[in-house]
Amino acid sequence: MAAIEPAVAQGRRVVVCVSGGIAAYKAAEVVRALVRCGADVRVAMTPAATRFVGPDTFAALSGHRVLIDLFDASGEVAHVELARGAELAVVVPATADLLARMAYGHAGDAVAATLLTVTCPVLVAPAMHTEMWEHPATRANVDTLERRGVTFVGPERGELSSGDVGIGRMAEPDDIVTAALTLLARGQDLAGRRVVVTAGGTQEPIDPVRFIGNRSSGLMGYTIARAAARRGAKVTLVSGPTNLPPPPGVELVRVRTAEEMHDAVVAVAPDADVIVKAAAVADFRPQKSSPVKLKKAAGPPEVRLEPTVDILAELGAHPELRKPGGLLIGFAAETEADPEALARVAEDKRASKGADVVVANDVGSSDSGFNVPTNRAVIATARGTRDVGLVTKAALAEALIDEIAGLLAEA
């Protein structure tokens, strides 16, 4: 906890949701620590959680009545009142059952209903047996929640309630509180800022049914846009074709070609405090596009290519197109897993493109890049390079937003 000042929690509303696992007793330590940091802590429990720790314990530690019954006798919609005004929700412990219900949006008890109502960041501390944590259903639920911006702390490898040793042990209370304070410190650090994010690939038409493109799903850019919006920014997302739903609270501008993306970005660049070029723009397009479908029977067509506009390089070379003092962030998709090689690429592109920050990420490995939830990446700034390692796209987005917020604060 030494790296984060406990004072960031002073007067902040934190909802702690406790589910029915043996690690529930550790939730009392989390509540106690957050209260000592000055947070206004409110607790919700599942009925199963009360079999491990009595609600009177949490009432005494927090100084507030504990919500257990979804149908409160007071006549209030209790879970709505609990969620309203919360600045952070902490789920400790999160069982496999609760993760599944969170992923599917169930609201059958006070905890699930509260978590479906909060609009603040959510921190989850899973605790379960190894086989449950590693089950494909749980992994899919975790991926879903991470894509929505939920932050995970743990689980860790250690002794489990069954006496086995393996992954699934809940993170220690001090680590959970540190993660909570970190999220509170981020808060609304981009409030009042205008952020433009590009996402997805572009499609350069050969004819009305065929195009030149790439395998980008748009997930990285959408995750960055969601993270920036959650931290207070007014976000415009310029997106190539994707199957992703628009992030809540984000203005979505749909484009198809590199030229359309260029025009859309240049139109909003003068008002943008930050431009994040996360899209995988096609490097080439056909010199001519047929207005009608080319027939297979006619044989292979001759397709001559020409370069598309390099939007990042143009913005870097012409700062008059951008807001004075605004930040320019680029991405480099590379088929290189070595961190040192990625660092060299990131720094070289940062210098050559005139960008403030470049993120080089590996798209050539099965566990990193397009259409997977994780990225292996290096972030380059004027201060040097930082190897982020293999992390979820949500974690990479938060790391990048941290860099952006720090640079804006310095400016």
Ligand SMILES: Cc1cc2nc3c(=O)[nH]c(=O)nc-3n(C[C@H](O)[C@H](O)[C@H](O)COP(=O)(O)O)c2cc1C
Second form
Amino acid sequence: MAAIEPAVAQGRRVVVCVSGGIAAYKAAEVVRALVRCGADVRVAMTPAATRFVGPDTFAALSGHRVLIDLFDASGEVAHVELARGAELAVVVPATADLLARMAYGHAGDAVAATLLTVTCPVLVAPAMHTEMWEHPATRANVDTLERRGVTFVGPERGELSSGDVGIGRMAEPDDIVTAALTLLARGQDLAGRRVVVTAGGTQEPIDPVRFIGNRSSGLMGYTIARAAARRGAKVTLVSGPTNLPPPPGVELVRVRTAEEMHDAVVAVAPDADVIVKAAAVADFRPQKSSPVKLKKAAGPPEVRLEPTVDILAELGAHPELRKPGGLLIGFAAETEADPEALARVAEDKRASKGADVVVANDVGSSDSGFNVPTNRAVIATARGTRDVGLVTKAALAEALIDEIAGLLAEA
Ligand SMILES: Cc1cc2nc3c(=O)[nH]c(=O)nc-3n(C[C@H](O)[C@H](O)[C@H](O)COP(=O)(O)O)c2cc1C
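Next block, the form predicted in complex with this ligand, ref. the form predicted on its own:
Complete assembly follows, chain above in first position.
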């Protein structure tokens, strides 16, 4: 991770949530480091965490009372008070049980209730025995949280408290602090920017009930839209049909066909500082669509195809359709896992489509591309190519927005 200036934490409100694992004692180091960076740190603990380390340690290090009891006697609704001003929540360590409570939206203790109330980025440092981390229940909870945009740091492979060696050891306090500073630095770097994101596949009708579509779930585009909104952008999401809930704070424009997507994007392009074309738009559509359902008894229909409009190429070739200085970002779906091949595709497509950035991602492997929470990708910009590797779509979205924010800052 790149070195981040500790000054980004100056005066920023960080809520540190401590849950009940052996690694809880290391949370004291994280609190101390954040306080040294100038952060205004408040601590909440689960009752189980207090069995491992005393609340007085955190009160002394943070200079504030520690929230443990949900029914705190102070008169205010303490978890709401704690959550409201938070610019970052750091969960250190996160037990398997707390990950499950977070995934299911529980609010039965002060930590879970605070984490359900915060609207800021959440950083989680899990620590548990290997079997707990690898259990399908924990895997599913982690997937759920990552999809919601929670950032994970660790766990790592190493010696566990039991003396066993395996995955589950909490990330080192230094790495947790670096990850926290990175999230604080991201803050609102797209504030005041208008971002258009396209997502999902299109459906090209054959008749009123049948269409030609593709396997895109829309998750990549929705994740980018959510991340951009959280980083301060005013986001319009132009979406083909998906099963995903609209991300909070994002304007959603629903479309079905490539032509509808084209019209919706062209309508908002003149105001967009950034256009991210993450949708899997059909390249071909039936020349004719029957107005009535084709009868099975009539035998297999002959469906002749014609090309659809290439929205990315059109926006690339006609800068007058876009805001001056605006960035155009395309995706290339490839059945390639080799980073060098992905880099070549990304570079070629960037040049041929007139895009500023192209993300080439592998849609041919079971762990990457359509309908999975992870993606293997290479990002090409004028500065060169960056192999992001196999990461969660949330992490890829943040990496892409880091590039976008960098390019906007340079312009
Ligand atoms: C000695 C001891 C060590 C534990 N260490 C861990 C741990 O590292 N990770 C974990 O997920 N649970 C661990 N547990 C289990 C949790 O403490 C337990 O699930 C508890 O209910 C978690 O509560 P909390 O999530 O509210 O903090 C440990 C339990 C004991 C008794």
